[in-house]
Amino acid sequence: MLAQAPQWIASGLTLGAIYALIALGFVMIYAVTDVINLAQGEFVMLGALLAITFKRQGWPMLAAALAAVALTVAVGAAVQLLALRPARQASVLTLIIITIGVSIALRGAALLLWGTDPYPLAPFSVGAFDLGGAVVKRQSLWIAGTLIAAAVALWAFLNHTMLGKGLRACAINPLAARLMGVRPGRMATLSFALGAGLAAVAGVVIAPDTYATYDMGFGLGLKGFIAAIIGGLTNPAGAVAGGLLLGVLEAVGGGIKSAYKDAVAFVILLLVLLARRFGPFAAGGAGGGL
């Protein structure tokens, strides 16, 4: 069983960056806005399907990936603008129920758009190597480099653009950030644009492991959540560190138990929970951490 420990570690963070990725995504939203996402998924789903139809359609992979983003970029915003600022005035809880709906609606249309058949994507990269007694896919290079960039380019955006700067003063301060000039309604829209497009990434990256289909997003959807909240829900640093581990832990009980793969999250979710504490990343609660 220990012979295969670095094959299961290598399989964790090819499967955590996903994870890393996704959670990124619901950090930005709720760091600004209090919302926790549960459309996230579909933003997933969106960035694999597109990219997959926009390759299909001849164009080059480069092309159809960011195509696939922008246009999920777009739905994010749209939704954001149609779907929540309405209710803005409303609880959390309402607010959530909303990002229901909304997934709901989503995957509806995927459905009629794409149907049920499962879409493949080649790989960027065939071939595999191997690494400390591990099998390592090309394609995981992939991954882990898209999640390399995504966060250094995220953490540039909010520390060195004003735009950035504004989501932080957003999620620490919205009152302050207002009296400075700050527009919190367009950084929530900006906030949700970004999670979608993180998302997006995610599903263009994690296509060539796995088929695409229109009921991709919910299981997805909920591993990036747990991995947030691992990492303390506002942290972009913890949400990384969140998807890593549950990547490396879910993929470690798999390997012991193939039973074990999906209750792990969920057990570590729980113990997260009962500590009642978002976990050793946080930033000290809501609004604090990017």
Second form
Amino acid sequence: MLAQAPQWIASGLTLGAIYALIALGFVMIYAVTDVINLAQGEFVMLGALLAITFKRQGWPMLAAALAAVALTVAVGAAVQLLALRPARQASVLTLIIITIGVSIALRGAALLLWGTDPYPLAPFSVGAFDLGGAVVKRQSLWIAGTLIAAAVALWAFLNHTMLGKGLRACAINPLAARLMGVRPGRMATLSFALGAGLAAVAGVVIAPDTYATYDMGFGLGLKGFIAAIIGGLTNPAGAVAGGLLLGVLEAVGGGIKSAYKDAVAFVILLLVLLARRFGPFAAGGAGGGL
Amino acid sequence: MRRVDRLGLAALAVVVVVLGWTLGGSQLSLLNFVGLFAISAIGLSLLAGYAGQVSLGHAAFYGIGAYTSALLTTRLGLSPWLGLAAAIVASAAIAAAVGLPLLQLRGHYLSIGTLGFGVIVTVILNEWTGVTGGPSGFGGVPDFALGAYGFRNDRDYFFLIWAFLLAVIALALNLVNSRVGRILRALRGSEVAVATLGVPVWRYKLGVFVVSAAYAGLAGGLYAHYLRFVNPAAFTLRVSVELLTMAAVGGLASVWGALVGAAAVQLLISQIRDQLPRLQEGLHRLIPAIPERPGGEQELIAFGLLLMLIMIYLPGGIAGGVNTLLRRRAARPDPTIGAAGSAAASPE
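Would you generate the structure of this protein in the form predicted together with its partner chain, following the form predicted on its own above?
Let us now look at the entire complex, which starts with that chain.
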């Protein structure tokens, strides 16, 4: 069983990188707007299916990917403007239920547009190589590279641009941010656009590994969310670490008994939730910035 | 119980008898599902609407009830009535065990925790094949019988299910109009404030969690014998969301609202299911790349939009909307105090 450990870690890190990208989106949205966006997985699905659709029109892969991400960013902003802004006075729970509605509606729309067929996408680079006893697909390198690039870009954006600093200011204290001339409403829309974009990127790079279907987002979204919770919900670095950790734990759990792979993530979720309530980090609570 | 509730129950009983004798099989079958979902949705409304603890895993208790009764009656040959009682007890007991740690979580963490619990139960139902029959479930669940009379068709089950529903409504109305009900409503307002008044908060939270799980267990037990078949697909997260939608559409903090919501959502879904293929054909003619028959559960889109619109524009649900309308009408004769009066009369 130990001989398989390198393989588990390699495939776990690949899947974990996807979770990390989705979790980063969760964190962006939650930190700025206090909304747990359960439609995050649907943005992953949109990214994947749109990229495949553009690719089928004969577009080059990069153009198809960029167009898919751009369109999903627009959908994310639209969701914030049309579904969440009108209810911004509502309770947190109402907002969660609204995002569930958004997720179901997006899934339904995808079903009407693409049907139930699974859509394949060719890997960006074909082939695999051996790394310390584990077979690593070249596509995995694309996934890892994408995560690194996205994380660095996000870090630079949040720390070195006026707009990014505005986002962080809203996450720390919306009222103070408003007094400094930052518009929290616009920042909320921006955070949804960013969150959707990160999810769409995850969708594009994972599509070659798993066929893309209208309902692929549901499971991925929840896993990304669990990763974000492990990382503390408002901490981008924590979200990345949480995603990678969850990916590896799932791969190990699935390797021991594949049937219970999905349960592993949710058992971890419950443990983390309860640890946050009772454990050493219990006092941490909400608040704090990106 | 208030006078108007007593009248409502009597009226509903009359309607049930009339409908039971006049409607045909397929309509009764639809109403049977309305009844089953209403029983669960009322439990959820007690938990989420009155006590403010939103569960996203309620279908798990529905499923636990169904599987408990189905297993005990098929494997051990127990009477379905005992199976039904066991279903209620099992759901309540598991809710008590799960609720002890889970209810320590607040707000959306509780919702996410219950969601996790629901997914774990679905995985267990799917994977513990030796006991649950795996993804395809198992059949041969026996029918209820009263003496020599066996419950066979949709009409028999309609009377059975709706009799239980009437009892559940009566119980729930009694609960919400009692001291306990007032404490639960206060809990939704502020747990800290309730605790400072010397109320053991967690005992009430656990209590209402167990009661709502017991309702779902009852519905599940009835479901298993009505369909004579159980499989995990009937108890997924999607069903949890549907239940929450029903409670929310009717008005989260309203027992009658949960019934109205269950009926509205069920009837709407079945209508959309009939109409959607036509819309899809139109879309296909407009853009040929869109598949003509996508298959799957196409009513999803309408369902999601409905949930979204209700929560944005009518967070009080149908019951809340009706109350607001009534209040506005009552306020109209005296415009001088109308605005102040209606503001004072709506503490929420």
